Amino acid sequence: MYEHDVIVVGAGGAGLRAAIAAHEEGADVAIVSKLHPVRSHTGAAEGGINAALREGDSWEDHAYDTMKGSDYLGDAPAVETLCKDSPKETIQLEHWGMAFSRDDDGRVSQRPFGGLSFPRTTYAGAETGHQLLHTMYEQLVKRGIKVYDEWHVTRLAVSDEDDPEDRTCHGIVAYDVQTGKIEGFRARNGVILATGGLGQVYDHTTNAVANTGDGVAMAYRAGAPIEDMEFIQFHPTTLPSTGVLITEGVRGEGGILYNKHGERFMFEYGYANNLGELASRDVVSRAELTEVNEGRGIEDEYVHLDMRHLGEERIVDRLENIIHLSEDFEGVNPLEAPMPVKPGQHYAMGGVETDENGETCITGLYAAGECACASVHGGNRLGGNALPELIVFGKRAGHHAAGKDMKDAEITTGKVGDYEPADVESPVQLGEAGLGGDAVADGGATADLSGDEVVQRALDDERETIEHLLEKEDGIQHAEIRERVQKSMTEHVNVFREEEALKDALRDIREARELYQDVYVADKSRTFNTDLLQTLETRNILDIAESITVGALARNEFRGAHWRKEYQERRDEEWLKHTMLSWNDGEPELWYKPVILEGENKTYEPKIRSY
C-alpha cells in the first residue's frame, strides 16, 4: 500500500495546481493519473483565461457577467471567489513563465469572448491550455512532486456510515497500466478529484477519449451528492467530422457565422441583436441548430464560420493552429474558405457538489475543475471561465486538503439546512445493474474500520471485480454497450430536449445497464490492457448518462443550456434551485437545494438574459 498526506487524482490543470498548492503547505503530495500530465485534456483548451487585469475592468463586472451567463444558477460565493482570485493566479502563471500573447506595448493581450462586457480573456495564441499545462508541469518537476503515471483510479476508499456527512475518504484504489498491478493508496489528509470532463457520454464531443466522468461517478457511488448534471454545454463551433474544437477566439477576433444563403443569421434572425456571434455559447448553439432544422444549414448539418476578412497576418499571429485543424480534419484552408462548424458536446457545468474550498460532504474528499460543481457556472459556462476555475479552485482545494487555515466556506454541502426532497417520473427502474460490490453507499461493513482497513477492503473488492472480468470467457463487450449509450444521448439528450425523448434515453440506459451485467473482457493480458480499462470506464459512463438524463427530465423549465420543448421559459419562482442526486442503496435519490444569490456586497437579482 502506498501512502501520502494528499493524493490528487488527475494531472490536468486543476490536479497540477492542487498538487503544487498542497506542496506549498508542506504536505507529502502525490498525483495518480491515468494519463501523463502533459497529455491531459487541459492541453486542448484553446481560448483563454478570463481575468480582470486592466483599467476599466473589475472583478465585480466579471462576476456579474458570470452570473448572467449562468442564467442565475451560479452560487455567488463561488462566482465571486473565481473572479476575485483569477487576476492574481493569472499573474502567477506569467511569473512561472507562461508564454501569454503580448500587445505591441508589451502588455499581456486580452480579447473579447462570448457573454463578456469587457475584453478580459487572456490568451496564448489559440493554445492557452497547452501553454498552461506545460508551465505547471515544469513547476511540478521543479518541486519533485511524485507522479504515479498511467495509474487508472477505479475506486474511492470511503467508510460507509449511513449518512454521507459522517463518512471519511481514506484513499483510492488504482490499476497500474504498465504492470497490471491493482494497489491501494492511503491518503492521510485527503483525496482531491481532478478528473476532468465526461464528454465520452456523447458520440460527438470535443473531449478526449479519456474523458469518461470517472471522478464524478466514483464520488457519486461513494455517497457524495452530484449537482446540476443536466446542464451540458454544447460548443457552437466544432468540426463536423470529428468534434474537434474551433476556439471561441475565432469569433472573439471577429469571425462571422453564415447560413447557406450567406446570411449573418445571429443578427438577421434576431438570435442576438447586440452581441451576435459573441452571445453566450448556449444561445449560439441553439441558433445554429435552428438554422439547420429550418432548412438554412449547409448539407442539412452545419453552418459556416468565416475569418478570411481578418487577414492572413492576424490569423497566423493569433489563431495559427486553427488553420492546421481545419485543413487536417476538414480539408478546408480557412485563409481561403469558410470552415464548416456545428455544435458538439463540450463541457459539463454540473459535477461533484463542493464548497468554495473544494470540499465535499465526505470528510477528506475534495474535487476541483470540471468534475466539481461549486457552482461557478450554473446553467451555462462563459467561454474563458474554465481555465481560471482550474487554477483558482485547484489551488484552494490543495491548500485546504494540506491543512491550511482558510476562511470557513459559505456554501454548504450534503443534506443540511434548507433542502427539498423530490422525485422524478421515470419509465424504468433507475440505478443498480452494475458489476456489484463497487458502491460504498450500498455497504455497511466498514464504518468501524481504521483508515488502512478501509483502503484494504476497497482494494480486495476491486481485485475481486477485476478478476471476475478477466476470468469470464464470454458475454458482451463494453464497446457495444458504450456505443448504444453515446448514440442515445446524442439523439435524445442534446441541445433540444423533449419529454418523450428523455424517457427513451432512460429506457436505452436501462437496457445498457442490464447488458453490462454480462460484460466481459476479451483481452486477458495483465499489462497495457485497454480493453479492461475501457470496460471499467463504461460503468462510469452508464452512471453519468443516467444522472444527466434524470436531471433533464426533472427540470421543467428552459434555463441556460437546458432547453425543454414543453417549457419555453425560465421559471424562477419554482426552479431557482440546484438539482441534486445522491446514490442511496443502489438508486439515485433526487432532491433540491436553493441557489445562493447573495454576494459580498450585492444580491444578484435574476433578469431577462439577452445578448
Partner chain sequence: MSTQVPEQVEDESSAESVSPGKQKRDAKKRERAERLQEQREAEAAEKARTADDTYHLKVFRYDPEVEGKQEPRFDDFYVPYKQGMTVLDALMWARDHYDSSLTFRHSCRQAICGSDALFVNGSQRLGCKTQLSDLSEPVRVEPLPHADVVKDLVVDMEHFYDQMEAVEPYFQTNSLPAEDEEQRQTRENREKVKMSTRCIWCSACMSSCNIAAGDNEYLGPAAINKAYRFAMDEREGEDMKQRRLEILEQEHGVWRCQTQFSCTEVCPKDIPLTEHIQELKREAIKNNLKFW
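Mind sharing the form predicted together with its partner chain? What's above is the form predicted alone.
No partners, no molecules, just the chain.
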C-alpha cells in the first residue's frame, strides 16, 4: 500500500494546481492520473482565462456577469470567490513563466468574450489551455512532486456510515496500466478529485476520450451528492467526424451558416432575426438541429459554416488555425469549401457537490475543476470561466486538504438545513439495484475500522471486480453498451428535451445496465489492458448518463442550457434550486437545495438573461 498526506486524482489544470498548493503547505502530496499530466484535456482549451486585472474592471462586474450567465443558478459565495481570486491566480501563472500574449506595453493581453461586460479574457494565442497545463506541469517537476502516471483510479476508499455526512475518505484504489497491478493508496489527510469532464457520455463531444466522468461517478457511488447534472453545454460549431471545436471567432468575423438548400437559415427561418449566426450557443445549436431534423441538413447530419467570402487574406490573418483544424481533422480546406459543422457536447456545469473550499460532505474528500460543482456556472458556463475555476478552486482544495487554516465555507454540503426531498416519475427502475456502491460495506460495522483497513477492504473488493471481468469467458463487450448509451443521449438528451424522449433515454440506460451485468473483457493480458479500463469507464458512463437524464426530466422549466419543450420559461418561484442526486445504496434519491443569491455586499436579483 502506498501512503501520502494528500492524494490528487487527475493531473489537468485543477489537479496540478491542487498538488502545488498542498505542497506549498508542506504536505507530502502525490498525483495519481490515468494519463501523463501533459496529456490532460485542459491542453485543448483555446480561448482564455477570465480575470479582472485592469482598471475599469472589477471582480464585482465579473461576478455580476457570471451570475447572469448562470441564469441565477450559481451560488454567490462560490462565484464571488472565483472572481476575487482569479486575478491573483492568473498573475501567479505569469510569474511561473506562462507565455501569455502581450500588449505593446508588455502586459498580458485580454480580449472580449461572449457574455462579458469587459474584455477580461486573458489568453495565450489560441492555445491558452496548452500553455497553462505545461506551465503548471513545469512547476510540478520543479518541486519534485510525485506523479503515479498511467495509474487508473477505480474506486474511493470511504467508510460506510449510514449518512454520507458521517463518512470519511481514507484513500483510493488504482490500477497500474503498464503492469496490471491493483494497489491501495492511503491518504492521511484527504483525496482531491480532479478528473475533468464527462463528454464521453455523448457520441459527439469536444471532450477527450479520457473524459468519462470517473471522479463524479466514483464520488456519487461513495455517497457524495452530485449537483445540477442536467446542465450540459453544447457547442454549435464542432466538426462532424471528430467533435473538434471551431471557435466562435469564425462567426464573429462574419462566417455564415447554410442548410443544404444554401439558405442562410438563422435568418430565413427566423431563429434569430437580429443576431443571426451570432446568437448564443444554445440558440444556434437548436437552430442547426431543427434544420437537420426537418430534412434540410446535409447528409442528414450537419450544416455548412462558410467563411470563404471573408477572403484568404483576412482568414489567414485572423483564423489561421481554423484552416489547419478543418484540413487535418475533417479533410476540408475552408478556403475552398464550406466547413461541415454540427452541435457537440462541450462542458458539464454540474458535478460533485462541494463548498468554496472544494470540500464535499464526506470528510477528507474534495473535488475541483470540471468534475466539481461549487457552483460557479449554475445553468450555463460563460466562455473563459472554466480555466480560472481550475486554478482558484484547485488551489483552495489543495490548501484545505493540506491542513491550512481557512475561513469556514458559507456553502453547505450534504443534506443539512433547508433541503427538499423530491421524486421523479421514471418509467423504469433507476440505479443499480442490489449493488451497495463503493462505500466500504461490512455489515454496517465499518465505523470501527481504521483508515488502513478501509483502504484494504476497498482494494479487496476492487480486485474481485477486476478478476471477475477478466475471468469471464464470454458475454457482451463494453463498446456495444457504450455506443448504445452515447447514441441515446445524443438523440434524446441534447439541446432539445421532451418528456417522452427523456423517458426513452431512461429506458435505454436501463437496458444498457442490464446488458452490463453480462459484460466481459476479451483481452486477458495484464499489460496495458485498455479493454479492461474502458469496460470500467463504461460503468461510470452509465451512472452519469442516468443522472443527467433524471435531472433533466425532473426540472420542469427552461433555464440556461436546459430547454424543455413543455416548459418554455424560467420559473423562478419554483426552481431557484439545485438538483441533487444521492446514490442511496444504488437507488438514486432526488432532492433539492436552494440557490444562494446573497453575495458579500449585495443580492443578485434574477433578471431576464438577454444580450
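Keep in mind the model is a prediction, meaning the values are calculated, not measured. Numbering follows the first chain given and starts at 1. So that the term is clear: the rigid core is the largest set of C-alpha atoms that superpose within 1.5 Å between two forms.
- For the relative rotation of rigid parts between these two forms, the listed residue sitting on a hinge is 234 (options: 392, 551, 582, 234).
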